[in-house]
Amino acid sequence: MAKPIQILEDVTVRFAGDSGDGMQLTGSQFTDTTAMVGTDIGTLPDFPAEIRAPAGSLAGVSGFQIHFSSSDIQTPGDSPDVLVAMNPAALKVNLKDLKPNATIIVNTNSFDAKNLKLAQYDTNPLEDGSLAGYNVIPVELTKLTTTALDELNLSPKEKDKCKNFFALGIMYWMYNRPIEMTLAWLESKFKKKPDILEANQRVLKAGFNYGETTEIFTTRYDVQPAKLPKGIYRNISGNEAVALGFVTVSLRSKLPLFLGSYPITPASEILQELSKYKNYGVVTFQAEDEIAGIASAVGAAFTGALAITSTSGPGLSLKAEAMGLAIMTELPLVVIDVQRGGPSTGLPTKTEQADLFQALYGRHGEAPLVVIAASSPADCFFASIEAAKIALEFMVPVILLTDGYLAFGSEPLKIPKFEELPEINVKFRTEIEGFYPYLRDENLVRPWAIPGTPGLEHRIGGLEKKDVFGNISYDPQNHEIMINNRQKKVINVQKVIPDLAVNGNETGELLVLSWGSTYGAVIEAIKLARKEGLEVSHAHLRYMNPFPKNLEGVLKSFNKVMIPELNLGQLATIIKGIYLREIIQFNKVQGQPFKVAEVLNKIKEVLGGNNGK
């Protein structure tokens, strides 16, 4: 008899186990299938920084969370409704995050004395009553997987590696998801390894059928497709979106794309993704270090290419002098900084927003450049296009800030039509008469002349240049003129960026001002606050330098301004210093994004429970 299907509006699921248990793969397959069904999704991969943390240890737990809904969502969910725990360590690390009465599907075969000790359990939580507040579903995942593969000539280790697909099959059954997409993916992935292909496909089907036949599952669930704007969508991570954004700019501007980069977590996937687009004329150079990466990009910009370099916080520090060279030479360059926890090596696989000071001020001398911050994985696509457009049209370096949460997280991207994208106006100097390398237009933008063009030969470099003419100059007054020209050019970018928009009343008691990846949690918290009758407005900063020209007016329109940040208050410090405005700081530096409930509770606290009236 078919089991009843219960319709839910949204669900948050977390897969957790050892790094070798394939949790990232399991989560990404569940995500791709769920996206194809048409629900809105948000994901949060979370894996250890240690490459070889001991198997079964707390430090070695890897997780993947997905929030899927029949309505528009902006986050990967606060607390999981379901935890798939492959071992005791995965249970212990993630138990604190679960909702009351959450479902825990647990691999009972891993709860032996050795694994319990590694997870620092004195007693077996499956037997001591400590999980009484949860719906625990014990499944012998390891044994069932091995049984399903009895006839195949595989080693015990190879069979054990398939158990994540048994768990995936159960989840596909439990949430009424088709398995055909994953079967096709396995066909493509392992077509040259028929034994591994058959094993994984067999185990996936066995897990799906187990859900249907076992008596421990009494109900299936379904989340209907979301009512999203009509269009073509694809599931995309932030790093994938960045790569595609710059390929799009290359096609739109008709410029060759060059990436000079050194691999660094969590930015490495940008290099890997762009290396797939050689047929679009994309050139990727994996440099021997961070300095060589950006120096090669500066050289590519000099020759007329769309030049970019990617890194994270430690690499941004190493690139500082070469960024100064791009500022001095006034060449279009985009530096993508995928922020991570610091300082030093810090938390390389965790997220943080703590590079804002470095992006704005982390160079010697007066070295201004444009800084833009993406707000979601899909927005990384559009933010990349904006960063490149400003760099090319203002002949100025631009830093694009994303972070680990955006880089590894994913959501649906509504693919725009090519002709709907903004035009990229590239002007190469061709006229010989009256040419000087630092001759400027009304926005103080200097000409871009391709080296080797007859009559347009010129020198640029790291030593200060004579205004207009470009010769080396040590004149004090000239240095101040050039410093001011470079600063004013960055300020002139305000002419092409939109005013800061306010979501809600344009005046009132409280404005929540967000930037970067805090957008999702803040906007959902604002919606919940308004449902509870609280009057609160929201504005989100995309342009970190220069700020929108109406920012000061917006700040003055509210009695209180709160800024949530994944740092100790970097934007708040800048706002205080520029606008002399008191700011309520809400800071978190735990390597994890804000939860919606955290922001909502802070809003209630600020309004004092009386809506500020």
Given for the second form:
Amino acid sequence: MAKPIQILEDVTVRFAGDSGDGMQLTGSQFTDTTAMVGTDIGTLPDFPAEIRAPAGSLAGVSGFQIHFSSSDIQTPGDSPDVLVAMNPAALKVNLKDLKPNATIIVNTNSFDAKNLKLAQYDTNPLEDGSLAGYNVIPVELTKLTTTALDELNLSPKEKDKCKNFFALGIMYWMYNRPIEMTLAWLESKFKKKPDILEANQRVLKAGFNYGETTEIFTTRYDVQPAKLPKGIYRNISGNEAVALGFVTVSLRSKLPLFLGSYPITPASEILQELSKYKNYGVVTFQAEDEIAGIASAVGAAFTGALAITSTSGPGLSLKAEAMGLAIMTELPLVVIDVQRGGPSTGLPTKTEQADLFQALYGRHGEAPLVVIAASSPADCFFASIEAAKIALEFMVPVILLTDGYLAFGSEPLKIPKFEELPEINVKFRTEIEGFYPYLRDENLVRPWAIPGTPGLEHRIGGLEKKDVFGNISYDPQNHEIMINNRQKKVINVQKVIPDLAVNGNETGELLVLSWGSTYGAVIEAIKLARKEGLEVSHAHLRYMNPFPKNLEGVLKSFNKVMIPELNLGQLATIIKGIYLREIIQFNKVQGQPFKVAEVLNKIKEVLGGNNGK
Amino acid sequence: MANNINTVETEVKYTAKDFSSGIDVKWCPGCGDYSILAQVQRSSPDFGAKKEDIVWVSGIGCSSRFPYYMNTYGFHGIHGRAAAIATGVKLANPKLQVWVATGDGDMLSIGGNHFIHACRKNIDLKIVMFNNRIYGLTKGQYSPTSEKGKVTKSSPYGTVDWPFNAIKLATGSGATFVARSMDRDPKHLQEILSRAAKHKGVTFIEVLQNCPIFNDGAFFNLTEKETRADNVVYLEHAKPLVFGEKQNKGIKLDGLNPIIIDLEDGKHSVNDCLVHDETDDNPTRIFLMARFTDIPGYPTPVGVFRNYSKQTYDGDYVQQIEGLKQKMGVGTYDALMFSENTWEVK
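Okay, that was the form predicted alone. Show me the form predicted in complex with the partner chain next.
Let us now look at the entire complex, which starts with that chain.
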């Protein structure tokens, strides 16, 4: 008999297990299927830096959270409604994050003395009553998986590795999702390993049927498709979106794409993803080090390519000198910094927004460049296009800031039509008459004359240039002219960027000013605040240098300005310094994104019991 | 990847003057760099490329001012990074002929990593390293090729460092064209440069160069008439290793040990001498010869140590791209964006 289906608006599920349990894979399969049925989603993987920490240990727990909803959502959810815990360590690490009365599906087979000890449990939480406030669903995942594979000729280890698909099958049943997409995915993934393919497909179906037949599960749930704007969608992570964004620019500008890069967490996927697109003429140069990554990109920019380099904080430090070279030679270059917890090696797999100072100021000399910060995984696509467009049209290096949260998180991207994308105007100089390397147009942009062009042979480099002519010049007055030219050129970018938009009243008591990846949590908090009758406005900064022209005016229109950021107040410090106004800081540096509730509580605190009107 | 470039033949007949940018050259009077510049300009017409298709890239140091004096495209980079920058130039447009001007400090110290990896990849860069065994631009500190015990401004009591042997390093890292020449041997240098221009793959030329200010005479025993014959053995392909005023000395191998023999002692003849094979893909003999400079009393080999052919990084890269375009079809926006599962919201 079919079980009743209850409609929910919004659910957050977290899969957690050992870093070898395949939790990222399970989570991303659930995500893809959920996205395909039209539900809005936001995801957040959370995994340790160690590839395989000791099995069963607290340090080795890997998690993947997915938030899905029939309304428009912007975050991976504050607190899970459901936890799938593959072992005691996964339970212990994640329990504190769950909603009261949350559902916990546990693999009871893994709750043996050894694993309990590894998870530092004195008594078995499944038996000692400590989970009384939760809806615990015990499942013998390991045993059921092995039984389902009884007659298959696989090793016990190979059988055991399939158990994540049993859990996935249960979740598909529970949330009324089809299993076909994952079956098809397995088909292509294990084309050459028919045994493994058969095993995983069988286990997935067994998990699904287990939900249907067993009496442990009494109810199924469904989350209906979200009412998103019309169009064709795909699920996309921030790193994928960056890669696709730059390939798109290459198609749009007809410039070959060159990436010089060195692997670094959490940016490596950009290199990996772009290396797939050789049939688009994309050159990915996996360099010997971070410096060679950017230096090769500078060489490629000189030669007329759409040149980019990707990295994270430690790599950005190493690239500083070469960024100065790109500034001095006024070449188009995009440096993608996927921020992670710092300083030093810090928290490689965790998120932070603490590279803002480094992006803006981390070079010797007066070395201005353009800085753009993406706001969501899908926005990484558009931010990449903007970064490249500005770099190419202004002959200037641009730093694109994303972070671990955006890089690994995913959400639906409404795929734009090619014709709707911004045009990118690139003109190589070919005319010999009147050519000088540092001639400037009305925006102070110099010509791009690339090797191979007859008659325009010229030499540039890191030494100061004579204005217009580009020869080496040590003249004191000239140096100041050139310093100012480079600065003014960056400020001229203000002409092409939109004004800062205010969401809500344009004047009032409180403005929340956010930037980068905090967008989702802030926007949801603002919505909730308004539901509660609070009046609060919101503006989100995308252009970190130069700032939009109207920023000062916006700041002046509010009595209080609160800046939430995942650092000790870097944007706040800059705003205070430039605009000489008080800022209420809201900082978190735990390697984790803001929760919606945290931002909401801060808004209430700042309003001090008033409704902001 | 701009495809309007044709390097197959230079229809224009150039002269050395065509390669002079015409700006004042600002090395110290008597610097060996003047000669290197002159030899490059004289041999450039033989490089088989139009001047707009030649790019000179450099790092930092006296030698790295070189690109400014050449009437080609030029890029004066940052310290140590010339090979990395040049790699980007070459990969962005493999039809360009890309040269690197660098020094012993720039290439072997701060740029050591880029150097060994360029050699390893066998990317078609032509690296000309001016080796004066000293830091000139920073005014006289010892370099990674300075001899052990050298007294300099930063080693008043003598260095305790062992120097790099650049030929061994290049060979060990996989360079496919390895040569040594000298600022004060113009004809030889021109010949080596012209040969380097024609080689496909990483090309390394160590040019022994005099710094008259901070290390004057470092190579005079090799470059000056009176002493050259006894201290230099010129390497020529398929020829025995013979040197000396009257070509009266030779080098033979005793197992893996090189031995200097007297060709006039009645016991030895030229037939005993090691015969140079620059195309040998086994680098053992190259190492043996490169080591002469580490053994007191042995002549310094000058000429092409190694010149053999293997697939280049840039060549293979282009081939892979073209092959995949054929196999998968040239990429389109729709293929890019709709490659994953998509869904429609109506």
